[in-house]
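So this first bit is one chain, no partners, the form predicted alone, shown in structure tokens.
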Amino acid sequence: MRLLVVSTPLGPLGSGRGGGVEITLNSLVSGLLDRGHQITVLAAEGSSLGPSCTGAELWMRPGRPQLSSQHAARDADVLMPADGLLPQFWRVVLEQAGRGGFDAVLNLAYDWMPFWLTPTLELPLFHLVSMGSVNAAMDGVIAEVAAWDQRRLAFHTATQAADFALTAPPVVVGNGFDLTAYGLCLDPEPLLGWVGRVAPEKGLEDAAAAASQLGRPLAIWGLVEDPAYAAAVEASVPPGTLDWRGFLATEQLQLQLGRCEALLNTPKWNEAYGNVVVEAMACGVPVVAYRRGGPAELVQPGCNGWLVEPDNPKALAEAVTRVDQIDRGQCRSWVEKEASRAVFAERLERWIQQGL
């Protein structure tokens, strides 16, 4: 197939804005390139793909970053910059439909507009639906995408597809990764690890609060978005308790993740999957994380880490003390089984052609 993948508005891919996006992107590249698809990447001024993506051309387009959904309150109206990305991105996607370059477009954005031109766009349009429920425009757009040609939607795992009206069982498809870029980690440091965009919705606020109680350290790996919740969570525990390592390539994070005895996932709203769950895991760290959303699907109690009660410090650190119960190497076993780059690409490849 000849495929145009369009990616997040939020950024530039390699920026960190895109969140879990980028490492969703960077996956289903290489992946659908190692199975023989032709692959073209749109994306916003400053992109820069893997290496594992160097067979795919990318596109890129300036703009004003689009506002996320995730901020804005569930009522919102939807919101574009008039030298917005997003707009950029889909007058390429429209010019495009017409000359027969493409068998398909894939799009990655959580965003109004190209969900509504679903029905309307001469070229077919797939949607990776990348987060859960949080805007009721969007929630209505994803329903009407579903009663005209469900088919046309896939989701990463069941307990995001829930938070949508949908007209039949969801696709899921999982996400995947390059396990070559993940070594296993046998020999961990009394060190546990929390990775994400350091923001409200995440729940850092508890990671710290389950370290503070076991009086360990806590590496916080990710872009800080809200400088200010960043200064309240490290006031609220004692000093050293935090240790921020900022946003780190894949290459570089899996070095320092690898060297935790944990992983703590802490967010405050259902995660559509959990991308650092998964990293985690491939380096061999067991996950201890809330019974919420993507993560309650991942993290398979006893096997790869600990579920716990959402909202409760106390019960992380409790489960933080039976980690040493967990195989490091049963948690990496996992991964290669269920979210490889290869199992997600073939997963991805079926969901488009029997859709086209």
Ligand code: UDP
Given for the second form:
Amino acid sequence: MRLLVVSTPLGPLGSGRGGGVEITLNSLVSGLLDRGHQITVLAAEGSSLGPSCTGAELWMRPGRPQLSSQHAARDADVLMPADGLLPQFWRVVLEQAGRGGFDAVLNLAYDWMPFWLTPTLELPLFHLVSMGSVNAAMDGVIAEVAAWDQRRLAFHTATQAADFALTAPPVVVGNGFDLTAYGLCLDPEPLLGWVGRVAPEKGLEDAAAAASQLGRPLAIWGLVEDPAYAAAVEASVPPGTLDWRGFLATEQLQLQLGRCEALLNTPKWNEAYGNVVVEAMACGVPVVAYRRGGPAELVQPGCNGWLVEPDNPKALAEAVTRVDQIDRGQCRSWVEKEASRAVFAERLERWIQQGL
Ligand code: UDP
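To complete the pair, please output the form predicted in complex with this ligand; the form predicted alone was given just before.
Expanding to the full complex; the earlier chain stays at the top.
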């Protein structure tokens, strides 16, 4: 297939602004290239693709970043900057539609306009939905596409898909990771880890409380999206509890993350998937997560971590005392079987070919 993959309009690939979508896009592109497909990626100016994506063409456009729907009010109207990336991207797609250069378009943006365009675009347009329900306008337009032809939609987990008004059982594709990028570490330090955008929906304060209760340091990796929130979390625990390591490229992230005895994952929202959960497991790090959203489908209690009652830091701390029962090699094996780039690309290919 000749596919045009449209990236997130939140910012350039490689900046971290796109959250988990950045890694999803890289795995998706390299996995589909490996299966012999021709891929063009449309992304924000300043983007870079990973080394395994060199076979793809990268088209870049300038423009102001879109505001993330996830931080808009549930009943907010649809907004976009007139000189924004979103209208730039979709103008390119509309121009391409009549030219015959592509078999299909794959949209990775969680934005209203591309969903709304689906029934009228001259090219088959597919959407990998990257979040659960956060906004009524998005719920509405996703339901509209589902009612028109649900084969155009895929989701990362069943829990995420359950947020939407669908007409048939959802296509669930999971996510995929380039396992050569993550080393298995079998000798951890007495250190807990937390990875994610530092923003309220990620619940860092609960991980901080659990670490403080255990008297262990908590290393934090990720983009500080909300500095006031980060400061409030810092102030909620004794000084020295939190070790802020910043946003690192995967190569450095996996080296440091692998040294943790456990990753704490504390979503306050219906996390669609939870890339960081799988990335930790790929390094051999067991995950202690809230039984909520995607992580509740990824963590297999006793195999690659433990699940605990949501919003309960005490339960997190208690489960951390049991991570020595988890075999770090088994965490990695679970990822190899369920969330490799190759497995993900096969599922994507099946979905798009059936939709076509
Ligand atoms: N991440 C990273 N470097 C860091 C911290 C995070 O590259 O220092 C990446 C991480 O690998 C993951 C993404 O940020 O792929 C966060 O994705 P996730 O699905 O966990 O959450 P989202 O931000 O999409 O809600």
